[in-house]
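Shown next as structure tokens: one chain only, the form predicted on its own.
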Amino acid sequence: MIDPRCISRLNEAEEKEGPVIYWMSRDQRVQHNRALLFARMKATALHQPLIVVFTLATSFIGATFRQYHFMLEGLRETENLLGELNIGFVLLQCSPEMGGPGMELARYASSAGAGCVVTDYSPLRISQQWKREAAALLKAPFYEVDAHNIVPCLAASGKQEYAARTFRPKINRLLGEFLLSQPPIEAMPQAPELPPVNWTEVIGNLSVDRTVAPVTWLKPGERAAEEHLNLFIKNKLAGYADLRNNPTADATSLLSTYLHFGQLSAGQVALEVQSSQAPEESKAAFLEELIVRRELSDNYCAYQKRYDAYEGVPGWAHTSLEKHALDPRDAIYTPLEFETAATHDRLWNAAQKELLNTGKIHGYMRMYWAKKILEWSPSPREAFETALWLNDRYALDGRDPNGYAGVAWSIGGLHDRPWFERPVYGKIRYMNASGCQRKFDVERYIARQETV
């Protein structure tokens, strides 16, 4: 059974034979889904058969080669656990001449005689977006299941949140309630017969800038993800809270990818971790930052609609940091200067060129990374856009709410509070190359990043 609170239902329309879809978006996987479990209730209600359709956009907010590779081979995976259930499995490759997915959907449920639709959620304007589409178009019951977050958004709070210390007692409150282990999906009694998907021409055929190469670092899929979460569990949990922060320590989870295209639950995660062996300071600080901080993120993206620009920032920053605008800065760099790593400090450099080479930047580099881009911009909103710019390009998580409130909270003080006032950075918190030094081996991670 799938607590209500995580369901919202998105039109009007009377249930009707047929098959159910599940309009597969941001949950990427088929166990520990819930939009997939209760589109599975729905389809056995109804004694239909459940076919999983994705709608392939060919753009993305400005995503590349890189992320739609991880993705469609993730993808790949999934038609295969798929039909080992006895589900089917649909790729609609859309473009704006046929009026995008929401579009592209619809007709596909009219086509199919589709009695019910389940999508899961995300709080981005341009999935909302495609959903009011798809709602106003369809002639079957329209549902959304927040599959994503432990303890559903729109349930966890009401409001855009002020911060962590606001939030925290909410979901702690709440997470008891969610925080469980879901039946695995089982498999339909027949398949619907559909063709496979073409996946050598699907991903021949993408029209996305192909300048940003894969990576090879990670390999894509429902499988890998659960392999690797299990060797973290194993080798790394224990030194996570003294560890964390240290670039060159190899001991953060490397799970975020993962975690951006729902190829791991959350939830799955948080079970696994509280059920191990590692002490009990190391899974608190990796708990606090899998769900709270990750849900804040999604908090943020729901109720500020302006998440992903300079304007959305809260005040008292965006008027600290206008105060400070016209400051003197040491150095001012192009976009271009900054996407080729072409700065006066190696340290930043080095985290810029682990972006480019391996689609991530450690988590505590990244706020550092982000911290100098407005220290050298022309103005705070041009550092906005700049940061934005290049997590949305090479970041295999970008295009995320996590980056949206990491750029937001580096550059606009989102979650925070105000510290002393300096120049340029007004009342934002502050980071230097000296209080690197004093962390971890500065010239370690330069030089690993170097010989990649």
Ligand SMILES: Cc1cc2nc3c(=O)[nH]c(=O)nc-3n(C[C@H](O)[C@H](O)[C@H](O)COP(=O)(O)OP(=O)(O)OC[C@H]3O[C@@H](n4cnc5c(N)ncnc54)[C@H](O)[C@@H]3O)c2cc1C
Given for the second form:
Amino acid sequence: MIDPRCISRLNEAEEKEGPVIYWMSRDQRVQHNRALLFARMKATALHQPLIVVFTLATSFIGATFRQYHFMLEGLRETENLLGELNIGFVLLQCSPEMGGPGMELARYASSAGAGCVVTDYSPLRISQQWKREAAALLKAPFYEVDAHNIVPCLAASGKQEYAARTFRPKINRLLGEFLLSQPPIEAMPQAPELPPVNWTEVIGNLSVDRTVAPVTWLKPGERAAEEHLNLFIKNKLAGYADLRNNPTADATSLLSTYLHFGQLSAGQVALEVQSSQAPEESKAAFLEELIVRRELSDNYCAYQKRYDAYEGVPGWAHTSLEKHALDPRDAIYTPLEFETAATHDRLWNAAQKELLNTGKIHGYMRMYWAKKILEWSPSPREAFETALWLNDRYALDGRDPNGYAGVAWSIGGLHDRPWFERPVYGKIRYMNASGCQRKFDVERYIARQETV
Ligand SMILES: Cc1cc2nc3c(=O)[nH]c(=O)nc-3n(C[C@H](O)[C@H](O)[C@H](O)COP(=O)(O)OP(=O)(O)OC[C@H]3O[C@@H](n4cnc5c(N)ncnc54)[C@H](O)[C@@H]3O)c2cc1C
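Having seen the form predicted on its own, could you give me the form predicted in complex with the ligand?
To see the whole picture, the full complex is given below, headed by that same chain.
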């Protein structure tokens, strides 16, 4: 049974006979996936086959080959795992000329005579637009299931939260009702007859920017994600509370990419962390990030329409930043100079090189990185745009609510409070290299990025 607070009905169409379709989007995994579980239950109740459909947009918010490659390799595994359970998998390649993913999904559902369509939840504008387009065309009931958040985003809070301190009690109140292990997806009695996806052709057809190459340090897919999680719990979780802010200590989970693509369930991570032998302090510190901070980002994107724009930052921060917009800067760089790691600051350049070469920046350095973009850009608006552009272009986990909230936190004071006023930053929290020096061996971090 799935808690009805996880499910929204997106149209009024009546139930009819025909295969059940799970339009997989944000939650690209088979197990521990409430949306697939719900679709599986519908298929059983209606005595119908189950088909998972993925609509592949030819471009997606500036994503490059690096991110598409990771996602498609994961989906290739998803097709196999579903096949073992007699669940069909269809990949539809969609271009704007064809009307985009929502229309393409509706066309496929109509040609397959679908009896019911289920999808997963995302607060992002583009995904909501695709769903609205599909909902207007579908002739079968259309459901959305929040399979990404532990406490469903729309049930956790009905408004944009000010800060973690206002959101935490709401999440904690409901956590026990939603942090539950899910039964495995059982095999369907019979597989639908569908041709296998030609992955070489799909990858070859991509028209995305291929100059940003895939990474090799992180293996894509649901199985690799589970192995990665197990190793984190076994080897690193114990030191998380003490070492997570030290970028040279390799102490964080590096799970954000798996969570972003939905190759891993946050609920499953939380359950496994809770039941581990690690010290309580480390478990609590990790769960605060995984649950409160991560789900707060979805809350921001769900209720702040301008989540990816400078206009989305809180009023006090906007006023303060504008007051200091014309303050003289010690240095001003163009987006290209930032992109090519050509600033005067070796520490900043090292963080940017980490991003370019590996598709990630350590969480602590990510804050420093974004705040210095504010300090050295001609205006706070340009800083916001440069930081988001670089994050979305190079980070494996980019184009995520966490990225929008992270940039808005660093540059625009989101979920933070006003600090002492100072040039350029206004009342936005400041960070500098000597602060980093006190926390970790800066030279070691720099040297590491030089050798990647
Ligand atoms: C400027 C900036 C940009 C960011 N861009 C992204 C992004 O594009 N995608 C992304 O997933 N995260 C982003 N973050 C948040 C955070 O930096 C990353 O989630 C974290 O560094 C990922 O590493 P990890 O998996 O080892 O994290 P861990 O420390 O192991 O944390 C576990 C999980 O908790 C979540 N988490 C951790 N820190 C935060 C946080 N501050 N806010 C929300 N959730 C958090 C992530 O899902 C993470 O995987 C950004 C932060 C900043 C300051």
